[in-house]
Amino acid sequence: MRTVSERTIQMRINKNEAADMLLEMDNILILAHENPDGDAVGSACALCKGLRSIGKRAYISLEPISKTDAFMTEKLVRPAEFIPEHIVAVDTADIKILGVEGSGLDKSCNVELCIDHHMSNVFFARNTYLDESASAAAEAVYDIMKTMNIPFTKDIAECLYVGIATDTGCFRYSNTTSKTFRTAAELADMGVDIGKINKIQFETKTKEYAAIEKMAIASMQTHFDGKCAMITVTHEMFEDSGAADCETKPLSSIPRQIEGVYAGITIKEKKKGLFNISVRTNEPVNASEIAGYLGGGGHRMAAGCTFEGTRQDAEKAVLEAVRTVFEKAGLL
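Return the coordinates for this one chain only, taking the form predicted alone.
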């Protein structure tokens, strides 16, 4: 398999070209970003199931996922003996966050096609289908699969619905468009039990998550006259609650929900000295801009980055970035 140094020049391609590429491939491994959320998992699983339905040999390899997303991955996970000929990434804007744990690959692997919707995509793959107008990567995957004339089953539709519902906050976020609703309606017509999926995805908490959520809320601090709220989840909190990192994604939305907050920050200590920072914002603040000062990126209202150092250094660094963006936005 070719490495980064052997790649041809990276290209941005259209939907038809992406569909043609996938139709020509076989023995495909599908990856997503580190700490995959419902959009990453749903997009990868839907594409894998769709490719299999037209006779392709395809598998997924994703880092540990939450219990609520596990139902989508059954029989799709790469076996150790599978040697892929082609690598496809979904919902991944940068090779720095490509999830390769357990895949037998490293971040220098040759990603032949990336399907994404992040405006911060750096075009790390040889070919990229990027639809910044899509509410979720799953929406972009759906468009490509329709172009390929893949027969949609209830299982595929459920995966795509999870992806779209996750990235739109169950259709509450500003990235939700009329096309998003039309796509969701088409998926519902394919047999998706929307009530059941929504309950599993958005209304069910494990006891472990409930425990760490309580600790996280207790850690909350406000800054800049209440315009920024920040919670910090330490390694000890994970140990005391028994919660797994992959089930704590809902924590990211909590700080932004407070009245008067323009930037909600969630800092999670993934392991000693390594922090994942999630940024959620309200207008006029750009989350991607805040994360960008720390080497990350994402969407205008939702972005993230990683930080190595102490808890105090992580908090100081992100607050400095927030201050800079607030000043540019005229909030300070």
Given for the second form:
Number of protein chains: 2
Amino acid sequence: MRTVSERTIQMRINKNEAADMLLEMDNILILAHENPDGDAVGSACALCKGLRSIGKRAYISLEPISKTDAFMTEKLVRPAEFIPEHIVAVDTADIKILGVEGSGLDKSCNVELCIDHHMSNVFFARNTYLDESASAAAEAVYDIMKTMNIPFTKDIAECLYVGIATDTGCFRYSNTTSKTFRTAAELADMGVDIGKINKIQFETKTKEYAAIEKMAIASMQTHFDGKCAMITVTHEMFEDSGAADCETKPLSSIPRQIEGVYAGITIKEKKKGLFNISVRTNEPVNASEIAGYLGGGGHRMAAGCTFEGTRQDAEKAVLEAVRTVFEKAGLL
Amino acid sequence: MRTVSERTIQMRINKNEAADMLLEMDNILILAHENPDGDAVGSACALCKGLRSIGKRAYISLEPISKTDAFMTEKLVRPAEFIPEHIVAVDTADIKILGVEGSGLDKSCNVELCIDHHMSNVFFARNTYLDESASAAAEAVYDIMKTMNIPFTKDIAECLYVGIATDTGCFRYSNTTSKTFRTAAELADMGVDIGKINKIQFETKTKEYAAIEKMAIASMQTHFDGKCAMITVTHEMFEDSGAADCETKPLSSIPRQIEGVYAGITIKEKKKGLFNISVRTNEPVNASEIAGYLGGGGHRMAAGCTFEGTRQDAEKAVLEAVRTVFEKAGLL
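Structure of the form predicted together with another copy of the chain, please, following the form predicted alone?
Time for the whole complex; same chain goes first.
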């Protein structure tokens, strides 16, 4: 295997070229981004199952796998003795976030092909098939697999469905297009039990999550005449509920959902005295501007930052940033 | 207009016949079920706009319209002086639940055509186009409008999309089929802003709802080793939050979402001493059996009943019913 220092070409390729590359490979290890979400796991598993169905040896290496995604990975996880000839990454925009934990590799490994949908993809792989119009990496993987004439089983279709459904918030977010719906229709026709999978992915809360959500909602405060809503999850709440940090992502969407809220703030104290702050906004408020005042950043409607200190100081600092941005936006 | 006493034929018709009927009508009033939801409003408004676009005079009469659905009804609501020649009902399974408030009619009015998707439709109208495979009445209305060659504008497509999205819980529920996704794809291609409408319908909570949800979640108790979760919303909570009963429907889904819960109970005290109890279950527990012990009924996974007395008695009575059904199911 070539190492990263020998890399010369970072090519953007089309789906036929990506399909041809995969058809020529064998002994393939599939990686995705760190802390893999449903799209990372679904895309990797679908590709792995598809490659195996046409006679190739393929494994995945993804860690950690959430409870809701574990049903897809059975028999796919790389055994320690497997030495890959080729490395493929899915749903990964940058080498910095490539998940190599448990793979026996480090981030300087030679990713020959990356299949992705992030506009921010930096073309770190030797070859990248990037479809920025795709709602999920799974949509891009599906297109390549169709080009490869891989026969779609219910099993493969389920993985692709999980990818698409999770990355679109079950077809809620604005990345949902008519193509997304058409792909979902095709996957449903392949036998995916839509209701069952949605129930697992979207209608089930662990007891630990339900417990911390209850505390988080109870902590909710509103400020600036209801224009800002804030929830704070303390270190003690994590300990009392037993919830893992990775399962508390949905909390971030709660404060912004309230009518009249322009800035929804979620403060999480993962370690004592260390706060992760997520900022979600509605127009005309720019979330990255609020996070920026605290040394963070992100997108216009979703951004984040960290804060060291006390809970009171964290809340005060965020509210100061919110006030400044609200004033500039003419909301106060 | 003939009255109900003159009715002789209760016909089930196909979509071509339904289309022909509509093409022959003029001066049409469109009704739907009482307390109209997104599908009732979306279906009625889409049909009304479509009929107008081919030169017909048509109005709707639906009350009350929720804040989230009001954007569809502009200029469509029947003025008092409008005397309909023909009455069409959408999304209505039974004359008993036909919404006539504000229509100037009573329930004995002559509904010439009903367009519906409920398996429980009793064929109360003179002619019924029923598509039980449709996820929403809006899917059935769309099929008829296509047959009528009505030109689909963005405006009409938005109404149909609201119907389909709301009746499937934004494509979450098991009534979502490949046809549902294909219809959504076609509507998206007609210019529906999927992200914007979903945000209004699914990502926005009124302040009053957010307040009562907070109290409801704080009230959550679990019983039988976490197999039953129960929330109770008292009359005082309604008063303190200012929430209307009709906007508290989403509370019913909260207790069942918790991992390990077989019966999720939501008790709502609308009037002092009068409790509406909703029961949501996971297999193998039959919700209608639990509700049945308290004189109610419903479906296998969703049922309901009422109770008069104190909060303590209501909770105790439900828990007794749950215990009996759990024991029969071998869960205790």
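The model shown is predicted, which means the values in this text are computed figures rather than measured ones. Numbering follows the first chain given and starts at 1. Take the two forms, find the largest set of C-alpha atoms that superpose within 1.5 Å, and that set is the rigid core.
Residue 273 C-alpha relocation of at least 2 Å between these two forms, rigid core basis: Yes, because once the rigid core is superposed, the C-alpha of residue 273 moves 2 Å or more between these two forms.
Flag for residue 16, CA shift 2 Å or larger between these two forms after aligning core: No, because once the rigid core is superposed, the C-alpha of residue 16 moves less than 2 Å between these two forms.
Domain reorientation between these two forms, expressed as the smaller rigid part's turn in degrees: Smaller part versus larger part, rotated 21 degrees.
Following rigid core superposition, Cα shift of residue 212 between these two forms in Å: On core superposition, this C-alpha lies 3.1 Å from its counterpart.
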